[in-house]
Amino acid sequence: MAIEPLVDGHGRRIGDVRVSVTDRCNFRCQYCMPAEGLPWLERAEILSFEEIERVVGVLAGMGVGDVRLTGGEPLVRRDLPRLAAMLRAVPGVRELALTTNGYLLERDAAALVEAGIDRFNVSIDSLQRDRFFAMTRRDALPQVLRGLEALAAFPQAHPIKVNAVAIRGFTEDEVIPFAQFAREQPYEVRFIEFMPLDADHEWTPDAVLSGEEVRAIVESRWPLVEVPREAHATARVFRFADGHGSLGFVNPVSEPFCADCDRIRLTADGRLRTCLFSLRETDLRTPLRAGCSDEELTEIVRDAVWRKELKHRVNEPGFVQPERTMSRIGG
């Protein structure tokens, strides 16, 4: 008998789960971590591959078929391609994606593609080596670009998306080089508005370089044509009018897309989050390790998702930044 789909209290059908496989990262990006890093979770606190597989299986049985692996930096989790292959084999998983900073992609690209990853997002905040270092606190741009090139050699890995966080006072000088990159290379560059998930809690509305502002910079050089938005899509996609490449704009601050959000998140330590900005979480690790049945786990998930937030409230008075940073939530 078919299981009822997973639906929240606002009538939104959930189809996408972001699974953080680790809170650790080999970068220290200014919009995410302090320079000295953060205290890491103990190994015993992190879900095993088998526990992740089980949760994904329960979710897939309720129609949550799009799975994205995140971190921290997911490729620092040992033997990640094995987990990818395990999840690829789960009945009901339609798409398996990965978000990475690309530092270890040259090493792992072939294994990840062979394991069945369908889509890749690679985070690169500057194409200039010194500015990349300033943002990430790591002199790693050449290695990241080599990883991107290694991944691009696999036709089944395309389309590949390159993500850049748009921060006022930094990204303005990156827009034209990234647009040129999107015109010349087989990647869709996506600009993501800076969100209040930084460890230093230095985010302010003034620090957000909006998607509209970024688009205006691009259109001062090249006309853009908007592509119709797919349901539940986070990005507004534009192609260059002459057909050479495309850009995406993810605008959660200036143009929230909460109304048709179909996403939930599983943290590395087994907490279910129903919104990126949730102030509450549901513990799945404890019942998993206490021997709960799939039916019991299903009901725990349904109860949590029924209470999914209507919207993130970033632009409203009294907004409270969640305790967890982006690296501890998983994008």
The other form holds:
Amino acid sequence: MAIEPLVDGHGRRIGDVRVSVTDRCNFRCQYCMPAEGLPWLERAEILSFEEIERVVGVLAGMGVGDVRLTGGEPLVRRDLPRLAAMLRAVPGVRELALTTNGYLLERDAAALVEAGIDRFNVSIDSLQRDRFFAMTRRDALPQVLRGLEALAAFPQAHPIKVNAVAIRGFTEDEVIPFAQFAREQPYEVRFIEFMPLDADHEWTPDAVLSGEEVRAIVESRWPLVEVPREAHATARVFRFADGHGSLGFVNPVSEPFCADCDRIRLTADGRLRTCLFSLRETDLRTPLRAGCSDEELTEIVRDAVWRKELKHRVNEPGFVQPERTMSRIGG
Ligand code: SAM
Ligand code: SF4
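Given the form predicted alone, state the structure of the form predicted together with S-adenosylmethionine (SAM).
What follows is the whole complex; the chain from before opens it.
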């Protein structure tokens, strides 16, 4: 049967869903969570693996073939490899990816690779232990690096991306060490601009260290050459001109990529979000638990996606930060 694609009211075809499997986290990154954590969702509020599988199945049936598991910290959800294996078996799921802080990767890398996850992003904001501690409020860099190594031992897990949030006053000193890391290790390091999704509401436009600024620091040492952008890619990728590795720049604030956005998000409590910065969301959990049919679920999703926001308004006067923080949305 031909797939009727999932499209929004601006003509964009949706192909990618980020699935948050938990709002909980074992880190407290300054740009995401408050030091004391957040009130966690109750167990019963969180979608079961079977409910997630059902939603992913309905989405995949509309051509949403790229699925990324995230959170909170996805690896704190018990039995995550079992969910990964369930989703891998869903017809229409093309690529299954995971974003993690890496703390539990040493324990789980083998099981996740075996379950069929084919893309991994590991978030690391500093390669210096004390500065990593300052940013994440956890003294965990050695553990995370061991996790990254455990993952890197699997050839099928490559290419592995390492994500660093770029914040003015912090990241400038990290740029050269990260560039060196990307040149020496088999990872693509990506710098992500700081977005107004932090629980502490410390974000200001000035705190955004732009991708261009980071790139200028790198180019003061090593020339870079841009690689043609893939469709729907959020990152601009550059390779080192001398052939030693590459770097990515995800610039949602200074160079919004909304016009080409093909993604939606499912929160751990079963809300569909059509933009990171959405102020409204659509409850899928209630109809799911009320026994709705796949056709009914499809219609609810199509209706929500039709109203997907044209663009984010971070750079406009009157921008309103969503109530949910990044950890409760699923980045
Ligand atoms: N806990 C996992 C992790 O840290 O990789 C997955 C969830 S985390 C919310 C997903 C990504 O969002 C991470 O790479 C994190 O650095 C990024 N992130 C969190 N808050 C952010 C913010 N305010 N601006 C930009 N990126 C942010
Ligand atoms: Fe946790 Fe990831 Fe948020 Fe850091 S960015 S607090 S690791 S959810």
